[in-house]
Amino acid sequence: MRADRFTGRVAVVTGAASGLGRATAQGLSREGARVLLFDRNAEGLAVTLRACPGAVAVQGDVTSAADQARLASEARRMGPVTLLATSAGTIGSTVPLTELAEEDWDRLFDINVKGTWLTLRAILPLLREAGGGAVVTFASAAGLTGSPALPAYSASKAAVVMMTRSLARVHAGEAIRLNCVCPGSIDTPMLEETFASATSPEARLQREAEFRARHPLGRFGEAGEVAASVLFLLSDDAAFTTGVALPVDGGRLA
């Protein structure tokens, strides 16, 4: 990381209260950006805010158009916005697809797909006003290949991949780049949620072993490793890169 890569830039980060969103926000702040943090978790948001000097926090839900409008209004007050990372997401239920309740399906797609769309709808006009910028959405390795354990989650993240690629073509002429990261199993609260839902301690250990075995590097990733890839895609170092779905997955898709 370089201390000055984002000096003078304003960045919006959703899902900033924990995990990949917090790591991304901290990385942007360390490299000079002024960061606008967005999340519905007030306690976690406050922790991230303390770790990002000069940052501003807006509490809200990515699935709410009204909350997204408040986010856009605050972003406009902060100055020209040229960077966006949409990390808010959920892994959802781990039950088989044929047993998944309709409301659980709807909640998963509301957060992962609708939430990403609403954020893009709210913030992309600000990047256009600024004369260009860069966006990184958060998909998953499970959005690039089938996931027997998480078929609904896989479907939602595949939707994020194709939305990002489509918009990369739409906005290329406006000097706005859109890419997405596709993490494997990363040591975050979301991964812990998946393991905690196991029906017994033995089932949890088996699930952990199965998830770890998918990665040829033999371990789970760290949030900072994903954030480093996000910052690269947001930076001018990736000035000729758009429409990419970048696996950060320990070799899972190799």
Ligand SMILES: NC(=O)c1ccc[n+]([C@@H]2O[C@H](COP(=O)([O-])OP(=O)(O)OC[C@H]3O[C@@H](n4cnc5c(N)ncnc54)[C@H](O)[C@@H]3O)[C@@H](O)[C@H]2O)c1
Given for the second form:
Amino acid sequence: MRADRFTGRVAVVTGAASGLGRATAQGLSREGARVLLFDRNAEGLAVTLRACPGAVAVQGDVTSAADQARLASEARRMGPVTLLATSAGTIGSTVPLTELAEEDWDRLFDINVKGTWLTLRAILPLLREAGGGAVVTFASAAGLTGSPALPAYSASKAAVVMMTRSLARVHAGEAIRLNCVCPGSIDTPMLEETFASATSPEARLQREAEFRARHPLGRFGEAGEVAASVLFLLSDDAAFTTGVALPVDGGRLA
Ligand SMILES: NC(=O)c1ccc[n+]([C@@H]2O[C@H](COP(=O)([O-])OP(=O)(O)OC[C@H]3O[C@@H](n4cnc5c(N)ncnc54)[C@H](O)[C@@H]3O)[C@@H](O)[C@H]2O)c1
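Cool, the form predicted on its own is there; where's the form predicted together with this ligand?
Starting with the chain above, the whole complex follows.
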């Protein structure tokens, strides 16, 4: 991987305390960016902070407009912000849609859809002030195709895809590019949570086998493999790419 694509740039990363957000923050830091880490999980944030020299951490909830305002003012203090990655998200409940509790539906959409919107609302003005920049939102392969196992999650990620693509058209004239990544099953705590919610050890093994079989490459992805695509989309290597929903999914959608 190149070592200098983000030298001197300031990047905001939500969901930075774990999984894909942490891998993205580490990649940006390795390539020279100063990273503002945002997450509700203080312990995880501290681990990421140690791995990203010069980074700053803000603990908060993406569903809170007040926390997002704190994030924006901290970001403004760090200097012109030109990069944003919105990885905070949740898998939600894995029960069938007909049994899903209303509060679980609301929580899922609050974090995945409203949380992404609130982050964009807070940080896009900073990119505009800086004269342009790049954003990567985190959708899912399940946001591009129906997911029998996770219909509500699938719907929430489809919303992220279309919000991103719409905003790509809105902000193109301001030199702000917006793209999203659509990962398949990636080996992170979220994937483990999906398997751990199985009703028995046998059901867990079956779910794991089903999820793995969806990927023609025959394995789950690694967080660094998604981060590599996020960094590409954030970098000038993708200067003529905006409004795409990029599957990073081991061929699941092929
Ligand atoms: N891992 C996968 O297989 C996979 C596949 C497709 C899409 N994704 C998406 O990628 C993103 C990252 O997933 P991951 O696998 O790294 O998950 P993860 O659970 O490892 O990390 C998610 C992070 O988001 C944070 N977060 C959750 N709700 C929050 C809130 N309300 N406010 C602030 N922070 C909050 C968590 O604390 C956590 O640190 C998510 O949006 C997820 O939906 C993951």
